[in-house]
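First, one chain by itself in structure tokens, the form predicted on its own.
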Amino acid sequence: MSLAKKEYKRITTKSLVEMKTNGEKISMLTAYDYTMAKIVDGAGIDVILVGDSASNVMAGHETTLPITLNEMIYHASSVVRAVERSLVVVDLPFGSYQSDPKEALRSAIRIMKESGAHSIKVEGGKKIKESIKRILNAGIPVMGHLGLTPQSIYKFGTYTVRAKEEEEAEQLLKDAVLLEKLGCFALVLEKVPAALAEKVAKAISIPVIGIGAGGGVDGQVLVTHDMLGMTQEFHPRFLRRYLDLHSEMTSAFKNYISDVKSQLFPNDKEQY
């Protein structure tokens, strides 16, 4: 078990590199609103991802594609107002960076200026190289994302594990090396074989944070609503549920309804 080597009052991109160097695993969770972000940050999480998974979790869409740049800025702004320690990373949403490096830069600048976030995350490697370079040249920290990239779900046609075949695995490793060379400060690897993920983590000096990528990487990320058991439909192998909030919340709501209807709430002490 890894123990913290250093106390950080505020997590920065430099902090994450130090953690990797010192062998300290990096903890990362999602948040999309002020209340959840305040709890997650207060617990001591290292990185908060304002993910485009808000499209699924908060808005009920089937994929991450529908969420807009304006909506991401709204969620990010809410999170930033709550955070005192964590590094806040915000996903650039689908369509805001893939086709035009200038548009990518404009999108990244809007997120940084309007939300106060600390960095952005993009999906892909070589194909979006020019967009990444443009953003980095403006002084905006970039986290990469390889493996299963949900914004490309209609291209893949499935959420299955990526890079099981040698050719795709080799390209993923090349992309990881490229992202480091370009200047990305960290990398998320999603749903790739554990052996490949560990190989990538050892091949590059920037932190590799996994989701469904085994324990040989430098940190882990989960969607908070999934690990708390608030969502019920999602059952991937990599997900560990630390609570069953769905059941606990349902029970609380039913008790409230019962108390209201039976006139047990409010009682004499709960009124003016």
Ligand code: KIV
Second form
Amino acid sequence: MSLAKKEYKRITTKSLVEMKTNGEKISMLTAYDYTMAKIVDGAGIDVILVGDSASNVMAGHETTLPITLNEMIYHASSVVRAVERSLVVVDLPFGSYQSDPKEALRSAIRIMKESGAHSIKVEGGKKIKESIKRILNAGIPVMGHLGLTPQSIYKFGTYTVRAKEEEEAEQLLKDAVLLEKLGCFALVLEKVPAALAEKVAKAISIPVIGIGAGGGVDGQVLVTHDMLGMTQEFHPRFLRRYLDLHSEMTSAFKNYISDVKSQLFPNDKEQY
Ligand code: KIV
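Given the form predicted on its own above, produce the structure of the same protein in the form predicted in complex with ligand KIV.
Every component of the complex follows; first up is the chain already shown.
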């Protein structure tokens, strides 16, 4: 049974705003490669995020900081080749847009031109206003990201909930209003109190997609490898695991090893 209020052949930035207006929640998941993107898109997800979380999930880095623009383009182009319906959003990686607006635009153009993605995402509000303006002026749709912004982890010091204090909450609300005013098409809010996230979602007309931001926002995003239970060491409260793929895969690998060792694989029918 479809819970969609309207069937979309292809999701665009406009479809997401329409979903918010119609009260339909937006579903978003990450993908970094062709095979995963094909499954996620085929399942009917609205937005696929080629997140810089690829730095952790794909490359095993401790933070999102080391991933490069070339690596993001590689992941994004693999995803784009698989996608038929979803909107593909790609993170601009750390260091590719913070230093000056011209460099930000060059990085965004490279992502759009070389991967074929539909939009980009950047972390931050007022401080990167000029970069966002430049990118938008070039006709590239921008998704914002506020709250816990992992590219600033060394400034924050920990991955704990952001904007619990009034001053930070007020700044976050101002940044969200600014991002809408600049022309961003949507906003990710990561790990902030649910009441604040709901207030932000009500204050702006662009969709707010939450991760650890409660149910009062316009959509939800999770890292696919986490929700499938492939990653094990990460247990935040907001993460619902829909499968325990780590166990399933381990047992499949063990069965294969055992079959090879005992010469049960291949059998007569599995050869030429
Ligand atoms: O990189 C990423 O996966 C993200 C999500 C956590 C929103 O930015």
